[in-house]
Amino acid sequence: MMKDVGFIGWRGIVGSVLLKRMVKKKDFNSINVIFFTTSQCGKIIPFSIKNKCKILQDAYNIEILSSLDIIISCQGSEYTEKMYSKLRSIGWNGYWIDASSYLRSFKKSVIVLDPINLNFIKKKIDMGIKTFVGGNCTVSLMLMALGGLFKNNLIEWLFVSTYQAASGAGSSFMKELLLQMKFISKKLNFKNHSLSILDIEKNISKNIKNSDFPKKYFSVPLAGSLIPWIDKKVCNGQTKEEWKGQFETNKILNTKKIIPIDGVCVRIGTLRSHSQSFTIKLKQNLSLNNIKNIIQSNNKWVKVISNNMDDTINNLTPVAVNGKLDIPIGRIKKLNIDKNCFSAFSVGDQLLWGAAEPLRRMLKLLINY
C-alpha cells in the first residue's frame, strides 16, 4: 500500500532541486503526494505527477498534516517550529523529514546523510524515531569529502575555511549578487581608453558604497568583495555557521568521543556550490597514497583531483560541480607545520548533496523499510 506523504515549501530554492531529483529518480511512482502551500490554497499543482490530490492543500490544516504518513519539509525552520509541536502534541506519529536547522538539535532527531550514517539511521528507524532532519550544507559536503577518514577514526582535529555562495543564503540573496554585478556592469567605461585600470577601479569602488548600491539583504556589497561572517555569534567567537561543524559533524557520526572541529565561514561571490579548504591533523602519519586511498574508496561519489594546476583550474571549482552529485577533493598535500596534518580543498553542489539529496534519499528509504 503507498504511503500518503505532505510536500511543503516545494516551490523555495532547496524544495524546487529537491521536486526535480524525485521526477528525475521516479520517486513520485511510489508514492501519493499530496502538495501544501502557505499562500496558494486550492489551486491546481503546476505541474504533471501521478497523484490522487491534484489540488494545493492548506500547509496549516492539522486535520489534512495529521493523516499523513510522512511529511517532508524545505519551507524553513519558522514554519517547522510552528507546526511540527502542533502535531506531535496532538498524537501525529508519522515521520517528518526537514530541510531546515530547527530540528537539528532536538534529541529525538537524526541528521541524515545515509553515505556516510545510513546504519545509525537504520537503527534509530527500528527504536521508533520518527524524526529525521537534513544537515547543515557544509557540514553534509564535508562528510561526503572526508567520509573515508571519520569512518577508520583517522581524523584527530579539523580546521576549516567554507567559501560558500549565495545560494546558501537563499534565492533573493542570489537575486540580490546578480543585481549587485548589474549595478557593477553599468559603471564600467571601457570605450574611454584614456582610463587605466586604476581610474576603473577607483570608479567601481567609488559607486559600490553609494547608497543606491543593491544591499537589501546581504546589507553590505558581495559582488566584487566577499563576507566573514555568516550566520549569529555564539559563544568563543564563533557564528552559528562555524559552531555547526563540531555539533552536526559529531551527531551524525555518533561519536563517542568529541572530534574537535572549527573554522572560519566566508560568503563569496559565486552564485552555487560551496568550496571548503580543510587543515587535517592525523592520528597517525600515513602516506598521500593512503589518504587519497581512504577517500576515494568511501562512497562513489568522492572524486580525488590530482594536484596539478590543469586538473585543479578545471576540476576543481563552483563552475565544474554546478547540478552534479559528484564531490571533487584535491590539493591534497603534507604540510611543513607536522608530519600528521594535511590540506585539502573540496568543492559540492550546496542544493544536492548540502541540502535537497539526503532528504530525497531518506524519503526513499523509509518508503521502502
The other form holds:
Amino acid sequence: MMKDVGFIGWRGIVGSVLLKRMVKKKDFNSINVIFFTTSQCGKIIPFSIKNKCKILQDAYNIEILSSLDIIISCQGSEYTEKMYSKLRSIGWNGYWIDASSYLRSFKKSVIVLDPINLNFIKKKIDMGIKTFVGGNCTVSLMLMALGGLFKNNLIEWLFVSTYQAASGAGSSFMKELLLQMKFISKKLNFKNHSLSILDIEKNISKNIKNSDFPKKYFSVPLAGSLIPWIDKKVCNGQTKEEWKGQFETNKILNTKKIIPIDGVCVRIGTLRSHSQSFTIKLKQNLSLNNIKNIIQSNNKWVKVISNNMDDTINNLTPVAVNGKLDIPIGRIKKLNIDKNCFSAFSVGDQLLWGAAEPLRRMLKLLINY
Ligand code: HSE
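Following the display of the form predicted alone, present the structure of the form predicted in complex with L-homoserine (HSE).
All chains and molecules follow, beginning with the one already shown.
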C-alpha cells in the first residue's frame, strides 16, 4: 500500500525547491501525497500532481495530520514547535521529516545527510526513531565537501569562514538584496564623464546610508557590503550559526569524541549558494594528492577543482553552482602555519544539498524501507 504523506510548507523557498525536485525525480508516483496549508484551506492545489486529494488541507487539523504515515514539513520552526509535540502527545507514531532547526537538538532526532550518515540513519530507523531533520545548510554542504576526511577520521580540528547567500535568510531577504542592488544601480551615473570613479563611489556610499535605502529585513546594507553576523548570539561570543558547526557535525557523524569546529559566519550579497573557506588540521601529514583522492572518492557530487586561476574562477563560485547538486572544492593547499594544516574552499547550492535534497532522499528511504 502507498504511504500517506503530508507535505507542509511547499510554497516557501525550501519547500518549492523540494517540490520541484520531487516532480523531477517522479517521487510523487510512489506516495499518496496530501498538501497542507496554513492559510488557504479548501482551495485546489495550484499545480498538477498525480494524487488523490486535490484540496489543500488545514495544516492545524490534528485529526487529518494524525492519520498520516509520514509528515514532511518545510514550514519553519514555529510550526514544528506548535504541531510536533501536539501530535506526539496524542500518540501519533508516524515519521516526521523536518527542514527547520527546532528538532535538531532533540535526543530522539537524527540529522539526515545520507551520503554521509546512511548507516547511522538506518540503525536509528531500526531502533524505532521516527524524527528526521535536515541539517543546517553550511554544515551539510561542508560535510558533502569534506566527507572523506571525516569518514577516515583524519580531522583534528576545523575552522571555517563562511560566505552565505541571502537565500539562507529567506525569500524576503533575497528580494531585499535585489532591491538594494537596484537602488544602487539607479544612482549610477556613468554618462557624466566629469565624475571620477571616486566621485561615483562617494555618491553611492552616501546613498546607501540614506533612510530610503531598502533594509527592512537585513537592517543594514548587504549589497555593496557584507554582514559578519548570522542568527542570534549564543555563549562564548559565537552566533547560533557558528555554534551549529560543531554541534550538528558531531551529531550527524555520531562521533564518540567531539571534533572541534568553529568559525566566523558571514552573509554576503549572493543569491542562493553558500561558500566556505576551511582551515583544516589533520591528525597526520598527508600529501596533497592523498588529501584530494580521499575527498574526491567520498561521494559522486563532490568535485575537486585544480588549484589554478582558470579552473577556480570558472568552477568554484556561486554562479557556477546555483541550481546544481555539484559540490566543488578547490584552493587545496598546504599552509605555512603547520605541516598538518591545509586550506580548502567549497561552494554548494544552499537550497539543494543545503536544504531540500537530504529531506527528499530521507522520504525516499522511508518509502522504500
Ligand atoms: N542558517 C542558514 C543561513 C540557512 O542563514 O544561511 C540554512 O540552514
